[in-house]
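Just one chain is shown here, as structure tokens, and it is the form predicted alone.
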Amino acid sequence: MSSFKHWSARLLFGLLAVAPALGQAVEREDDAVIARSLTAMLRAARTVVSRNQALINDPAIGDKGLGGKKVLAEALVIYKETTQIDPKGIAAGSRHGRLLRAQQDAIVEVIDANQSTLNQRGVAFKGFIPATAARLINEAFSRRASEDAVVKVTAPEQLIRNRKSRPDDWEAKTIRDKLLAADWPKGQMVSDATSSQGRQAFRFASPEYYAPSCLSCHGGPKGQIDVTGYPKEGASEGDLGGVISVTLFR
């Protein structure tokens, strides 16, 4: 075989050897885009609920005008502002498009299913807070997409108020070893290729920190019962308060 043929064979062998690694890198990058997108959409929907808490809890107003389509429309505006991505530009038939659509449908479903609560007269605190809305949206999303993806809001074990939100082994280790580490860059996300529920998966965790508006329920004095009926954690602004966890199955 000529030297050129030897060189060609070595080049072909080298390309074949690295092709799987390149493919995995591209796949992982795509997974990260999808995970960030689902995280942003969940946060956007939760923000709409947060901004409308005074209206939701107004006992004098019946119909709040907060139907599922309206909440979704406002969430889409926030999503575009925070991501600089227009969801209409995401191919509907792509994995990203299908999962984002399932999440949007979940938002509409949850808001519409809770209209009797949102519109109840004579009751001030309705209990439909951002955390509750996020949990219900994630559950509705799971019913649509559990074979492909799971989105969950969890937190350090000692902060968990709902047992359904307890961190699994990967989440607990990620929170303990990374997100709670003194030298972890604030806001930096974590991604990992591992397994979940016996399947290969891309795992993603985005930290969330207490803002001033969170402290009425999660601040001090520690142990005092808040408006939702739980004891306050005594947290401070900027403390790690939660984690949005996304699992994309392969």
Given for the second form:
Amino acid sequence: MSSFKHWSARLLFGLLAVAPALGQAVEREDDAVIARSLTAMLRAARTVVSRNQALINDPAIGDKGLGGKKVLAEALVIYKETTQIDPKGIAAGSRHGRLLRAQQDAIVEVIDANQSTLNQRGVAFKGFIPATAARLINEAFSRRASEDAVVKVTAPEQLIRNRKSRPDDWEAKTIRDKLLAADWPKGQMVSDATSSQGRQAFRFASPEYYAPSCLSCHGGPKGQIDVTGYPKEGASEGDLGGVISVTLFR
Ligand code: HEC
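Having seen the form predicted alone, I'd like the form predicted in complex with heme C (HEC) now, please.
Up next: the whole complex, starting with the chain shown before.
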């Protein structure tokens, strides 16, 4: 009897000890899924802007028919292709469902708010490029989800164009110690249980590398002013150009 008591107590103790760790692992797994999903949706929206850049820059066309709903619909197609996830299958009431919804609403909000810029006749370059759209979408998202999550595009400190996009301490350290390390697997996301703004958080950082299409602005010759008015960074194809940083508060 006493030995049974002994073992059941040990079993109970064992379960209690294991349960929080298990809970945390599962939560972290779920959070990584959400971070990947928000990262993919942001990239999809940026891709839509990129694919429509020639249209956006056309000074001869007024109404471009590029409203928020249209851009979101195109982004959803790209999101499904790249993630193999159908957003309709994500429960609307779940944390993932709510955050993805807030992000989609942010995409529509930003594109709709910029219609007069996009439809301006007689002006070719309107300053509406994927990076700017992404920043505005992230700002709109963070307003909608600030209690819960933050999405941001940042970059190695020396590459930062817009001060608003400067890396915070965690991002700077993650970029320096992990993403820029010679042996960091190309494309692999960093995940970390840490804190942000004084709150416990899971944080994620997905690296982005310069493609040939980026170099007209971020390439060489270093210091030459690009079409957007910024000095070029002198970067090369394949260099770490940026990081999509997702914070999920606990
Ligand atoms: C037409 C010029 C142009 C091209 C092409 C371009 N960028 Fe940029 N990029 C900019 C400008 C301008 C900003 C600042 C946008 C803002 O915050 O409004 C920026 C911002 C960024 C940022 C955010 C950090 C920062 O410096 O503010 C990253 C990361 C970035 N670009 C990476 C890329 C990558 C990767 C590509 C190619 C896939 C690319 N860019 C193509 C002009 C360009």
